[in-house]
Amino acid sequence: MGVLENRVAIVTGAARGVGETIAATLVREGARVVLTDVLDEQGVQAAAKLGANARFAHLDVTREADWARVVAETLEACGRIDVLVHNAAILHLGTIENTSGETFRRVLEVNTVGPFLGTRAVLPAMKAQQKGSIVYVSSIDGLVGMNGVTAYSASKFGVRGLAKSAALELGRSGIRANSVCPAGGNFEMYGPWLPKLAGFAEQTAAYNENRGIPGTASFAAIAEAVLFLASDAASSITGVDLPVDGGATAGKFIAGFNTL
């Protein structure tokens, strides 16, 4: 019997990468999701590798609309929500000067203002069932600052405090809301700068590598995260960021001091 056994739980940005995996894994785990995404084909697709407990929905997270129409058609079909995952995001790369103030506000608008628009849709029926879990998928670039990632920062710090402000005014309505801050994601986020970033490899390697375990975090590194705040074995955790970074944000690792 899967830890979410019974369960139901909303994932956005699951058409592909860590939200299909965090989809994948509650089902693994007994829950019926509802997989969310604004690329209907990819989300189609992966709610049906998943079989009769997953399903897909339309979900511009930044518009209110559409946030109600997938909890009334979630509670229509599941008769309630215990666990909103919030994974949906943009990335722009790009320092202060070559950021527009629409693209900051777009960044905003799909990884802070969507989450919060989120939250206050599935408030209603997780206050009448006095129970549920809301994990926000922050990032690496939410727990400590870094040049060039200006907008996507600030989105991800604005995230980590949302969960923080809900987790106060929730607990007692017995809804918990946690953060996951990993380092690592999707790759196709990536992609429009992907040019550029080719002549940075080298800085780019030695800022994985200089963590207590080298590298990035994987998809199910990430999805087990969620899971574990998701799922009862963290029912008297909220309010907390959770890193999924090898120890990046834990220090410096200084290679030839191994050998002291």
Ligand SMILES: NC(=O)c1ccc[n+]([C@@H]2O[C@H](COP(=O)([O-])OP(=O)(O)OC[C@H]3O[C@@H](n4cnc5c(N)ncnc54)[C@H](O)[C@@H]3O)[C@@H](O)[C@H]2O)c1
Second form
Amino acid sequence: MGVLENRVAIVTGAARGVGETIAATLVREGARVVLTDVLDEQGVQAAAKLGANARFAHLDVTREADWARVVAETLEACGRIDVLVHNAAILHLGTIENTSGETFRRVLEVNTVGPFLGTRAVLPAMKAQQKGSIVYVSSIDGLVGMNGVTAYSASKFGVRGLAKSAALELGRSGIRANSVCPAGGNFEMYGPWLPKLAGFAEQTAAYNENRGIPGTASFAAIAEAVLFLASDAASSITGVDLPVDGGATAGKFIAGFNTL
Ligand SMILES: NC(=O)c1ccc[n+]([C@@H]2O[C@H](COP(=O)([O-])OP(=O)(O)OC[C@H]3O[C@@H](n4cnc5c(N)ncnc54)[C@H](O)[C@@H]3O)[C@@H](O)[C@H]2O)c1
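Right, the form predicted on its own is done, so what does the form predicted in complex with this ligand look like?
Now the complete complex, all chains and molecules, led by this one.
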């Protein structure tokens, strides 16, 4: 029996990448899952692959009307909402001087305001149940700052603050709120930025290698961390940041020092 048997989950940004794997992992554990995204065709295909316990709904996380519709449809179809995974996000790379106010606002709108709106939208149902788990997918860039990643980093710090405040506000209503902070994710998110980074190939490779466990986290590793926080195995855990980063944020790593 799966650890999410009889549970109902909504996952944002689930048409591809990490979100698709999170949805598949929750279905594997017995949950009925609503995959949501702005990519309708890919989302329908992703849900179809997961069988009868998965379906797709269009949801732009920045639109309150979309949240209201998806929450209402989920309650109509499934009767409850136990888990909400805020996974949808966009990336922007640029120094402060090379990032317009409009771009900065857009990144915050999707990555931080979106999860706020979604959290508000599921609260009546989760409070009525006196049970719920909300997982926010942040990033290592939400744990430590990074030059040239200003807007994204600010948005991912923001979502962690949202999660911690939600944890304190909602614990007495049986609702937990936690963040997962991965190092790594889908190529389709950062791929379009690679031409801009071409001159820094060695530096970016070193960035990924100089950590306890070299390389980046797999989709599966990130999804298993989300599953843990979503499940009753984490029943006393709320307000935490769970890095899935091979120790990248544990401290400084200097390869040569490993032979001292
Ligand atoms: N890619 C990385 O290297 C990396 C690293 C650390 C953390 N993350 C985080 O992991 C999560 C998953 O990202 P991914 O790597 O799978 O990238 P991805 O780009 O494949 O996934 C993001 C998804 O969000 C969707 N999305 C974008 N704007 C939306 C909106 N307004 N409303 C609804 N959906 C929207 C996209 O269509 C896409 O399917 C994100 O929160 C991301 O910030 C990614």
